[in-house]
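Starting off, we have a lone chain in the form predicted alone, written out as structure tokens.
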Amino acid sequence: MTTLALENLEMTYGNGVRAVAGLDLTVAHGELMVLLGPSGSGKTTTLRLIAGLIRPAAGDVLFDGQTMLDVPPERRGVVMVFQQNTLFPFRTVGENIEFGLRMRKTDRQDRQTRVGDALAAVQLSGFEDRWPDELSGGQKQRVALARALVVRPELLLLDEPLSSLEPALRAEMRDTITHLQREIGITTVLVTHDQLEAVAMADRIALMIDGRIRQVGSPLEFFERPADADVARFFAGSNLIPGDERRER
């Protein structure tokens, strides 16, 4: 699996909006890093920079110490799961999952085996011949996850994968994602604006505000040692007491 490093990333859109500003972040081999922050903080833009869907104005994206700036998205070994499941409505569940394998010209027998294994991993064995419109929202997201994992990516990017689900389904899918990520050991970056979701899933959390990483640490560190008042306020702090630091001579 891959170690990811983002070095001084900058991204400004044509309308002058600076979406990512001097971002530095390292994600360890096999780690589940959660990018947490309010809407418009640059989280999804950061995922798109990692995937190679857009090119940074400055800075670098490195996999295992090697720059990816001139490597096209299809050769980076990255798979991205979006907020909407984006399944092909005219393909069965099995055909959806094997699509990436077909593009890689994997032989038929191997495709069938890997599709079966992927469905078993997301607890949907026997769903190969169903159509997407026959599935619940949670089942569609499971298929999207299976389609991502079946190609055995080096890096998995998840963009708000649970936000469109009902609370009960969100909890179920949260457990599915964390279980599979731990089992497979794939390096993963997950975007969310939900603090509870971040705490439940992350090995570490990177809090983004206004295109910048304000703090990186374990969930417990955010509760016990927030970096500043903005971090504490966003992360759950409701009792902020102003004071002056005084030191005895």
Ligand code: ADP
Contents of the next structure:
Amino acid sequence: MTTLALENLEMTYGNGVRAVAGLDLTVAHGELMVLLGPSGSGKTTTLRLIAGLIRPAAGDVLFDGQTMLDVPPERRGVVMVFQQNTLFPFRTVGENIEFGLRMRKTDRQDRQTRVGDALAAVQLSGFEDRWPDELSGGQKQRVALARALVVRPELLLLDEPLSSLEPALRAEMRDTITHLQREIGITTVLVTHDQLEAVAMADRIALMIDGRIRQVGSPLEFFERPADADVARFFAGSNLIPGDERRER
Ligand code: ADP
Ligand code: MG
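Moving from the form predicted alone to the form predicted in complex with this ligand:
Now the complete complex, all chains and molecules, led by this one.
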């Protein structure tokens, strides 16, 4: 497992947009941190910096206290699940999940076992030979999750994994993710713009506005002690009942 630390991160794109502006954040071993913020606040950019897909202009990305700046993405032990479905359309479900293991030269027997285990974990046992276009949106997201977890990453990054799903499927997938995350105990950063989703899933929430983290705390702390008027306003946008579902389980 991995502790993640982001220290004074800066990222300005070529067009001059300062997407991440002096960002500090730490995520504990096995924690599910929800990075919450409005569209354009820099959430996806932050995940890309953690994964090593882009390099910060300044600041540091540390895993267990070690800087990752010179470590290429494939060596970081990080997997990122994107908002849109990114399964390979001309590979079966089994081949999609197995892909990362082939890249790592895992032997055939081991691959089969691990693909079966990964499918079981997302409640899709027996789906190995299906094609992506035979699956519902929710099933595709489950396969994407299985494909991420099969390589046993140290750190899981989820970019709005529920936003492309119909409302009816969202709660189900939300539970799949939180249960699986707790069971495996993997350090996770989940991005969303949806307060309700954040409150339902997070150990802690980091609220991001304009490239900065404005407040970090438990869902309850956001209701009881919002750091400032912007934070309070962002939360007031929805009719939420304060509570902490995860603690009660
Ligand atoms: P979020 O995920 O919170 O919606 P992003 O990290 O995608 O926010 O974007 C933050 C800001 O950076 C936005 O203003 C966006 O337009 C800009 N941005 C994102 N990606 C790029 C890019 N590849 N090139 C230029 N600007 C970008
Ligand atoms: Mg985004």
